[in-house]
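Next up: a single chain in C-alpha cells, the form predicted alone.
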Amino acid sequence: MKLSVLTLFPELIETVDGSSITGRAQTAGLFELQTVQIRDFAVNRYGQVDDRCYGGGTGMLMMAEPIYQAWHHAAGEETAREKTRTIYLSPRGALFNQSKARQLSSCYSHLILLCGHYEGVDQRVLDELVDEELSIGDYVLTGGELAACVVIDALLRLVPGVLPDESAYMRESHMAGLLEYPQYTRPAVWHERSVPDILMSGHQANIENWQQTRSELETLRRRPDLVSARRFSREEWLAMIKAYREESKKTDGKEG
C-alpha cells in the first residue's frame, strides 16, 4: 500500500508514522509513505498557498492551485484511478470508523490524504479531486495532520505483516461490532484486585466464552448504540445477566 499525504507540515506526519509499529513496518517495506509539501507548489516566490475568503469572514483559505499541483505530483502517471482514492480530512466528513478502515485497506493500493489548514480548502479543488471527506470526530482541529495520522495508523494495523498475525487485531474493539473484553497480566493480585479465576484455568473454551460475554456486556454498558440492531440469543442474555450479577456482588462486597 502507498500512502501520500498532502500537507503543510510533513515533519509531523513523518515523526508520528515513523515511530513504533508503523515505523518498523515502513522500514520493513510493508507500506510506502510519501509526504508532499504543498508549499513547494506555491503560486509565487513568497510561498503563498492561502488567501482571503470571498464573501468575507475571518482567517485564510488554502488556494486550489497549489493543492492541485501537489496532488498531481503524488498521483504521478497513475491511470488506474479505481485503485487510488483521495480523501480530505475534514470535520464535515463522514465519521471514520473500523469498517471504513477495513474498506480502505482492502480496496485501494494508493491513498492520497489531503490535510487542510487555516479555514480549510477552496471548494473547487475538492470538487475536482476528492473522492470523499472523512472526520475522526465531532470537533475541530487546527489542521488535518493529526487526523491523517489516526487514519493511517488504523489502516496499517490491517495490512498483512504489520502486526504479528491476524488474531492481533481480529478480536479487538469494533472489529466485530463489539468492544473488547477486559484483559489482565501479571501479577495475579494487584492492590487486592485479582485476575478472574477462569482466565488462569487453562480451559480455553470457557475462557473464550467468558471473553465473548464480557465483550457483549462492555458494549451494552459503554456503547449501546453499537448493538442497537443486534439480536442477542436467550443464552447470550442469560450469560450477560449472570456476569453482571457476579460483578455487582464483587463491587458490593468492596463497598461494604
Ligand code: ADE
Second form
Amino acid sequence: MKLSVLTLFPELIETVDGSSITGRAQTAGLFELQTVQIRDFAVNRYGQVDDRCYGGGTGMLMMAEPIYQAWHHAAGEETAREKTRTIYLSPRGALFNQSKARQLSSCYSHLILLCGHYEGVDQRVLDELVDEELSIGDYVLTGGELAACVVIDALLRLVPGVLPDESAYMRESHMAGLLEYPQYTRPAVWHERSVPDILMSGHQANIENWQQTRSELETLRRRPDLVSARRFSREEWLAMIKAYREESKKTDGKEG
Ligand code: ADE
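What would the structure be for the form predicted together with the named molecule, rather than the form predicted alone?
Now the full complex is given, and it begins with the chain already shown.
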C-alpha cells in the first residue's frame, strides 16, 4: 500500500515513520509513505499557496492550483485509478471508524490524503479531485495533519505483516463492533485486587466465553450506541445480563 499526504507541514506526518511498528514496516517494504509539500507547487516565487476568500471574511483559503499540482505529483502516471482514493481530512467529513479503516486498507493500493489549513480549501479543487471527506471527531483541529496521522496509524496496522501477531487485531476493540474485554498480567494479586479466577482456570473454552461476554458488557456500559448498531442473539443478551448481575453483586459487596 502507498500513502501520499499532501500537506504544508510534512514534518508533522513524518512523526509516523518514527514509531517502532510503522517505522519497521516501512523499512520492510510493507508500505510506502510519501509526503508532498504543497508549497513546492506555489503560484509564485514568494511561495504563495493561500488567498483571501471571495465574499469576504477574515481568513485565508488554500488555493486550488498548488493542491491540484501536488495531487498530480503524488498520483503520477497511475493508470489503475480505481485503486487510488483521494481523501480530504476535514471536520465536515464523515466520521472515521474501524470499518472505514478496514475498507480503505483492503480496497485501495494508493491513498492520497489532503490536509487543509487556514480557513479551508477552495471548493473547486475538492470537487475536482476528492473522493471522500473524513473527520476524526466532532472538534476542529488547526489542520488536517494530526487527523491524517490518526488515519495512517489505524490503516497501517491492518496491512498484513505490519503487526507482529496479526491475530491480536482480530480480537481487539472495534474489530467485531465490540470493545475489548479487561486484561490482566502478573502478579495474580495486586493492591488486594485479584485476577478473575476463570482466567487462571486453564479452561480455554470457558475463558473465551468469559472474554466474549465481558466484551459485550463493556460495550453496553461504555458505548451503548455501538450496541444498538449491532444485533445480539437471545443467548448473548442472557449472558450479558448474567455477567452484569455478577459484576453488580461484587461492586455492591465492596461498597457495603
Ligand atoms: N481538520 C480539522 N479538524 C479536523 C477533524 N476533526 N478531522 C479531520 N480533519 C480535520
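The term rigid core refers to the maximal set of C-alpha atoms that superpose within 1.5 Å between the two forms. Positions refer to the first chain, counted from 1. Everything numeric here is computed off the predicted structure, so don't read it as measured data.
Once the core is aligned between the two forms, the alpha carbon position of residue 16 differs by 2.5 Å; this is the C-alpha shift at that site.
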